[in-house]
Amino acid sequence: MTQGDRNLLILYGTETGTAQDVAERIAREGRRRHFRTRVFAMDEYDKSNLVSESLVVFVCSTTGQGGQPANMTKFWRFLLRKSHSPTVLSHMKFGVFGLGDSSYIKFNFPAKKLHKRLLQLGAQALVPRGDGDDQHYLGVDGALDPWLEDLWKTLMDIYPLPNGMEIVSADVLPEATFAVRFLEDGEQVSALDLADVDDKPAKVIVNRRVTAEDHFQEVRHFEFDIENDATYSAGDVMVIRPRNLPDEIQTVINHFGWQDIADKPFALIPNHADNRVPLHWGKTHTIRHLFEHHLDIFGRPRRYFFELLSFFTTDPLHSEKLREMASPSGQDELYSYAYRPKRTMFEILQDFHSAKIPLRYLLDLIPEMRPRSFSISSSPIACPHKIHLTVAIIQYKTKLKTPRTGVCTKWMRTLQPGDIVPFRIKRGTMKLPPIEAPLLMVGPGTGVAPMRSFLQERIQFNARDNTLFFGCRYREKDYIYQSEFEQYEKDGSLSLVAAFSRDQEDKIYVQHRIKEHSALVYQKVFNQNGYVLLSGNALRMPIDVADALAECLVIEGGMERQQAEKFVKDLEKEGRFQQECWS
């Protein structure tokens, strides 16, 4: 590779935007090393050009139970074509970095499969595959930092810089991704906002609290009217783009001192060919509209946020502190200051108030708000042209005085009947089992949402062999959909087993109820080839439920523990033990 041909292609597959952030970081670091970088989502890249690429870095996240993200699907299918020669990519050197959560059985499965397939097609790995893990206290950076260090060392050994050329110092302010051009008076203004091509309108008809007013956790039931051509299936997911609240954005605008230009329209002009303004942003923007609809100013910061912010501070102590937290040696301090108390980007800007942000760097500093996914809690057959959601409003306390809130659920809480919410549908990770098969559902808390969808659907088809293990803290405070489930039980359509963890001295969870009903579980799942569906928090519950299922085999089937655990894992491989859990 010659100096005039230092081409580095970076392809990413992302569901929430994290893999894109990693890809853009790699591109920035590549440009400092004088590589000509290009960044694309895998499905946006022209796959016919792959055979001519000599240096590619792949970044891919994991969705659901080990699935690849949606914008990687077509690219993955292309790689799997049997017509490919085993040497078709023999000219390519590559690296793969995966993003996942080690609490899942299929941890970083897409990255592992991608790495293996590239080797099968003759490509040469520059470094071992990297595995980012959400469980690391530093998040993805815990694995990304050492992986990138190895990658750059390897690349610079293979492609050294010519004499007289040096790596651009990290102390040099990088070029902004976009230039800003304010429109002249009388210049035509296009629509400020466009929906994604796949977005549909949903009209709010119900927004009510379903937990007791004095209960610490607020859960709300939403109902939306949807158009006839907006279809979904039981178990699907509703994807919503959040918004920031207008009064909070006015505070942000006041902080930046942009009151006079907040509503003045401007255009964004990319400074690199591979930089693109998202289509749904439209062509004309205002500061207020970007903050209210698109920019994640109240989200958690990336490490690059601290690095870039350090260039704009007028206080040397502020600059020094920011650079320290952006450095590899300052990660413990970064965790203590930002990640552990979950400080937002706006709170950090308030702390480092000497920073004066040029408008052209706003989109480099503040990333786009990512869509949020919610399991649909209704059946399209039982509730035609409607979607129900069961949403926990995120609010909790840290050592900071101001309670932490979820950006999306804080906004959803304010929705009124008649409000329009753009949305799209994506497939959930669980599929409706055969109607004739017994179904055992485990859905504590809002994990009951997809179970309610499956249950409504099965009842419509007169499938009555349904068992639900539901868990919450108190019968009288957060037993959501209690009357509905009890009516199903009265009608003979459901066997209901509830666990109330705080209604007695000893805490009782769904896994305890599963063990208590080992004979029922063994009969339905193992003797009658039934299915188990599990939804809820991914922290401990999936492991505990899998252990409880294995214990049922030991108790009722007389199996050895190791044999029982293997049986449960085999259930998952067969698709008879499905999970939809979140961190």
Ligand SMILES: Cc1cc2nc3c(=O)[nH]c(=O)nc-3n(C[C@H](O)[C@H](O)[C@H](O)COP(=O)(O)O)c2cc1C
Given for the second form:
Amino acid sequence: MTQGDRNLLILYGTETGTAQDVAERIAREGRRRHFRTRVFAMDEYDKSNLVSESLVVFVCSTTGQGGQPANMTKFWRFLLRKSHSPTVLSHMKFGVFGLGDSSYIKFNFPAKKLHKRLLQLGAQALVPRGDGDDQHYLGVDGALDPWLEDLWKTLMDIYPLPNGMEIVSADVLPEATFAVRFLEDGEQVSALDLADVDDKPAKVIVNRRVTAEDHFQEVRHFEFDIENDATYSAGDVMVIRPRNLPDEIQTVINHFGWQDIADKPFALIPNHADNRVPLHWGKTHTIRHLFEHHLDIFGRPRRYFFELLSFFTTDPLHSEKLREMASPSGQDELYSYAYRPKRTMFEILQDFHSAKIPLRYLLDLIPEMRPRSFSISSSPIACPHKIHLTVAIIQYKTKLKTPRTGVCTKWMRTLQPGDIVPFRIKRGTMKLPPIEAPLLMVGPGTGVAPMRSFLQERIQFNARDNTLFFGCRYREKDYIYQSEFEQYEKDGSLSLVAAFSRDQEDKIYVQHRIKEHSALVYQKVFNQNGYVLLSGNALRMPIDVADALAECLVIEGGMERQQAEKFVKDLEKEGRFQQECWS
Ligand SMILES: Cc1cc2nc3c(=O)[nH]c(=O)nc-3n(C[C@H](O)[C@H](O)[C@H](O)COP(=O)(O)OP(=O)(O)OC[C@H]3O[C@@H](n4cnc5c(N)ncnc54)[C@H](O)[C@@H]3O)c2cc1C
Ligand SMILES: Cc1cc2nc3c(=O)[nH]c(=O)nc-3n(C[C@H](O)[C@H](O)[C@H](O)COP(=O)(O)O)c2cc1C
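Provide the structure of the form predicted in complex with the ligand, given the form predicted on its own shown above.
Starting with the chain above, the whole complex follows.
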């Protein structure tokens, strides 16, 4: 790259959109430093050009158990080709920033592997790899801020600005990504609700609460009818695009004072060739439709939200406070005002009511709602053309008066029979074990969802060697699918072991039950080469369960602790201990 080129390519791999946000932030900061930036998902980028790229920043997240996101899979396979010479990328300088969560065992694995592979292919690292960590109190920014500082310093040393050129100050309002053109009366409009190319319709048949009314946690059982060509396998995941509730959106429209234009159709015209309106949004829009279907107005803000909002306030105090929270020195304040109490973007807009947002900046300010994943709790063979879900409705308290709610599950709880939900199927990380092998399932809470799917499927094939460790708080309140599982037990298709954590003084969890049943676990998993599937909360539970499995080996097999732990790790490598956990 010559001085004059300043071409910076940013490639991302994302599962739920955070890596894309980071990539877009890097592009914005790059443009302020007069780099010509291009941003692509790795699998959207034309790989044949890679050898001629001289400056590339890679941003990739981690999914499943240390896996790479789906939209970088082809790119990653391409990089792994044995035919590449070890100097094929020798004129490329690169940086890799990973997004992960250190509570997972395989922390930031794809970024680590990508960084290593780029070095093997002769590319030169500009800076050490950055490891974003959800566990940091500032989230991904905790590692991203210092990493970017290092990156820009290195880049500006290598590619200093020509004389007379300055870094564009962060105080200058960037151009909006899109211009808005209201359509003339009678102008042809395309369908508003154009579904994503891959989306299929699911018709709601059942939406019923399955935990006791007086239990703190509302869990609902859903049944959907799906069309013949929408197929899935046991263990797969249903991916749903959330919606916002119409009455809440009316409040948002009133807040902005957009009542008169809320239903007027308009087109979005990209201000740069690189900017694209997402395909599934269709070609024409209304403010109401964008808010109800696409914009994450009730989601949590990114830091950029504060930066951009500060340009639109008319009250100098508001502007100063917003700028402070967007700056590196204001991170503690940002955390205590926004992140810790989990304020939504709409609540912040209400607090900073002097802000008047020009419509063309709406899409820069409010990001798109990300799809949500739910493990399917039915088997396609036992329930043809149906999908069942087992969904915990997210609601919790912070120091704010109004309880916090989950965007998608709040909408899902309102679904009525006959309503249509667009969805996609994603492969789950767990696969149905061989029918002849014993199966040991550990699925506390809604972690039981994929287990119900596997169980239904195995029973269809007359595979009866199934054991389920289920966990919840109280036998009487949140023992979901109790009668169904007890019936399987009576039929001889299931050994059921339940742990009720709050029915007695001492807390009893699934891992305690596993240890209590060490002889059974040892017999099924270690003597009879069975499989262990684990699903549910990602925080402590997977570590505690792995620990309990190792303990069974110590108790029943007389192994040393270290040897037992290695055995459990090997079990995982062989695919005989699989997990699908979420936080
Ligand atoms: C592969 C996969 C399979 C899944 N399967 C299921 C399933 O079968 N059933 C199911 O119910 N869920 C499942 N989930 C989890 C589900 O996708 C999330 O709970 C989802 O975020 C809910 O969407 P929402 O829009 O309602 O919540 P969001 O608006 O996305 O809010 C969720 C966020 O709220 C915060 N939060 C939630 N509870 C608390 C709390 N008590 N204290 C503080 N913060 C909190 C967390 O930051 C959490 O990420 C699965 C997730 C994955 C990745
Ligand atoms: C289902 C799921 C599995 C995850 N698995 C891992 C993992 O194995 N290792 C890790 O470091 N982070 C893991 N994470 C954390 C994500 O990588 C992290 O939240 C990241 O910011 C998500 O970025 P994205 O929105 O771009 O996909 C996981 C997150 C989820 C929701």
